[in-house]
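Only one chain comes next, encoded as structure tokens, the form predicted alone.
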Amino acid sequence: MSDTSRLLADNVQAFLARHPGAACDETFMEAVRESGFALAMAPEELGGLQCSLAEAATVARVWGYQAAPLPIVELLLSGFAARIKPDLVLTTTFMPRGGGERLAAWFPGVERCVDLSGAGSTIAPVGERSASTTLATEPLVAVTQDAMAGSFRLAGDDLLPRGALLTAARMLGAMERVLELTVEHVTLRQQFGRPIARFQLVQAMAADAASEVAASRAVIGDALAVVDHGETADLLWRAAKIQAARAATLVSAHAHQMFGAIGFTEEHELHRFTTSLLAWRNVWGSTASIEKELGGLACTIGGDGLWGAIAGN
């Protein structure tokens, strides 16, 4: 982790500590804007920090670890999109919905949405706030097909890989917190006169969860480094998102098994992380679609070139 990443992590942690239990509202959004995190990836001439993707991922990771409100990935990418089109400050992503309507992640002040369903990215104005939320309880805004008439396309951007990697980093932060909560619980909780962490099955589940988190941390870090160096990372960013989704499934399931019924209660914080993790598996590219794309890339490269592509040779 670079010095800038450490500084960002410390500042974000301190900021969120000053706003415990904050809601996704205008007050919190104003505080976020004043902090500068929303423009972490924006160029300096637009008042941004011009952070690298790896540095911005530190913000997303801490955000996930703290289960903070607001769609931080979209906020960070709004700054990156501003490099492509300077007057585009606020962006978000579409999620399809039945009846010809699309839903997008919402935060106070959002004006436009980024549609990644086609080649490149299409920008469209947003409509009214939706009454529904994501599984992660994040607010949504409705964008109808009528709004698409006023859309325009961005050319030459790389929003999808960056969105997927920032989402994976956010998932990593949440998984790290789930792992901490679980280890603390099994260490303190006793059955038959001893901590349940002494039971072999509990130890095996904890080890599996820790292994998946470690694997996610490694592949996400590699993918971020490659993208920041301007190299092609078609295999790596997809592998990172897939691994984060796989880890999220196993970590969430094992955590709830070790916690038992208490982990599902409204009073305990575990479910806030695990529910969000399960939702984020299909944000910025569904697991199934990315796995299909990764398989297609592997077939295209062929057996002789696959290992070289994986190893970066």
The other form holds:
Amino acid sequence: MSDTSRLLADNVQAFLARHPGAACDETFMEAVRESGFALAMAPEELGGLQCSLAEAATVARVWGYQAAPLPIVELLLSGFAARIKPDLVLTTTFMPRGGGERLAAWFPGVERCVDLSGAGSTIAPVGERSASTTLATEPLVAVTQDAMAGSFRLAGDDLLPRGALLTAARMLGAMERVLELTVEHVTLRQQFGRPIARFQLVQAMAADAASEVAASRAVIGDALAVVDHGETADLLWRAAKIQAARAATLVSAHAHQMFGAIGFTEEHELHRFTTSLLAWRNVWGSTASIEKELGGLACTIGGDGLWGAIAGN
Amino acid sequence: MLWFEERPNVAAPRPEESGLRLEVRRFLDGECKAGGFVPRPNNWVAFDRAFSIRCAEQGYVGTTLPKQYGGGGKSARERLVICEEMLAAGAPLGSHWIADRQSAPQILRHGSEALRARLLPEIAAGRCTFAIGMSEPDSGSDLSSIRTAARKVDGGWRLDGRKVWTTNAHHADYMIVLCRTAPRGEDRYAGLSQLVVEVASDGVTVRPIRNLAGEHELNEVIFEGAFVPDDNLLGEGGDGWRLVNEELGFERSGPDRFLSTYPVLRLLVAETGKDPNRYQAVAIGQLLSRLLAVRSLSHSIADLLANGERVILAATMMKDIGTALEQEIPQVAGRLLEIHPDPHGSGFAAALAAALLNAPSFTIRGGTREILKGIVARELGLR
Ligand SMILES: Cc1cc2nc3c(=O)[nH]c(=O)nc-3n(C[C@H](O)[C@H](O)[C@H](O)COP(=O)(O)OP(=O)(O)OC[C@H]3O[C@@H](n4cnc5c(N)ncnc54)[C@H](O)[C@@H]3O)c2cc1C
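Output the form predicted in complex with the partner chain next; the form predicted alone has already been displayed.
Full complex below, order starting with the chain above.
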């Protein structure tokens, strides 16, 4: 698995390097379609690579690391869902609005959407492209109540943990890049006649950010492995998504603090990572809702059984 | 590296080790029901020699020590499983914990053959308690400034000086003492050595220091010309700085750095019941997600060790965020339930009190949070 993942990481890096300045548009979408990455999780007979979730997560992680456009998580999942229903182009709802209206990530050609508002994963047609965007100006599409009438349910609840973990992996990649940029910046930037990395408060912020990234990497990796082994990861996938969200909050805030004013500009690349990170915290399940689910699961298991659920019976 | 490696030490239920987990759990359950112990947080400090001997009889002490020294000859992974189970159960591990965690590996790697043959079997039998002799009244974070000194005499060393904050020295048979064996010169890290000192020797005095919970865990240990035989020197002499850092590596990297207050989380979940309100569910979910994330980080250290890679960065980050979680658990638990912490009570109230009162020490002992962050920054290349 590791070898395939490494190769995949290299290929995605090379592909994205060939498309600098790509946008969420038909041109880039076409390139992604041709590259085959979007079908990473699709079965071979449908032209896919039949990748494991960990391998697909590698694609998402590199995507995040490069701040590349297009909702890669949804594209990857479309490939996964193709096992059940070919030609399903998925997006997901994540932003409840008033009047029962919800929003979902938009990309060229998107027709249907996984709705997470009810129990399980309902597939609904999408409506009009919305004037709203995410914090990172990613385009959105409206999913109306009417459209829900034409919805159907996908068998099993496989999509939700996968969507959450791929999102967490994408966030991890973005955070890893932010950490690199930050370490580079604080060692180069001089104030008071020395690199700001010499200041202990700066060191502590960098250390905290690094620890959050390391913890995220570890728990996301574990959750992916468990899902790929076909075991239930009820606690772990939720923990991974919550950890990624917690890390994203701290890493973005600390990075901006360490960059000073330059990081607050449109011109500087930092915001391409940090604003997305803030938005992705609440994609594929809002952080609070997943926390509530995880706590609820713990209480259902009960105090005496909890350790067994964590470590194994 | 932006891909996900296949890792042997995934922190998830693993069928191949469930036999061992269940076996340890059954043993602990039996102990608990028979009144052998009351589950408490921070219990890896609580001294109970008889309990440690019973653990050793099951092979739960000195697990990784070679069989020739009375050990179990088992893998680090098996030891991790046993340690996690004991910590999660809140069992009193204080009699053997320090010896098992850091003194035994230190003696195995750097001790003379005579010392290994004499002490390791005793440790593995759960009959031997060790203390850590690093801190002094004027040297805490800056260990290179210690003043306790040993001078060479016929057949050994004479030790003079004073150690402080020595956990369980009043129960300890031995103490690994960091001391100067050469005067401090240009290089402040040179001229330090580690000696294994028998606490019952002439010239060693142990005085109690009560902590803020009124417990007697800490001590001051005074050395007045105490004799330490040559065999009890670790390493070559003069290499004490490298040795003490290796010892700290063992001290800082284990599951006792995130599970010290797990018994409080367990009781919190039990007291909350099957029907938490939204606020309780969210708060418990936050704690549990953090626990799982830190645990994954902790298990990833085992992978690094197995591959012969440096563990200092991962281990230091784990201790920093793990001990922060240990402090957070009783704070959150105290907010969620309307139960007063009571040091003289039982169940949740007693566990909460013990956790709240001991919590300040979690981010001090074994290297303060600030020192840990400095190490992480250094590893990132910032200093
Ligand atoms: C419960 C408990 C058990 C212990 N058990 C043992 C034991 O068995 N054996 C043993 O040898 N020791 C033991 N210790 C001592 C422990 O290792 C020291 O307390 C610790 O290393 C800190 O030293 P200090 O208390 O002297 O604090 P100091 O070093 O004086 O630090 C005080 C404060 O200053 C900060 N500080 C110091 N230097 C720096 C710096 N360079 N940059 C930023 N901030 C800094 C610290 O982080 C801390 O916040 C124990 C301590 C406790 C609380």
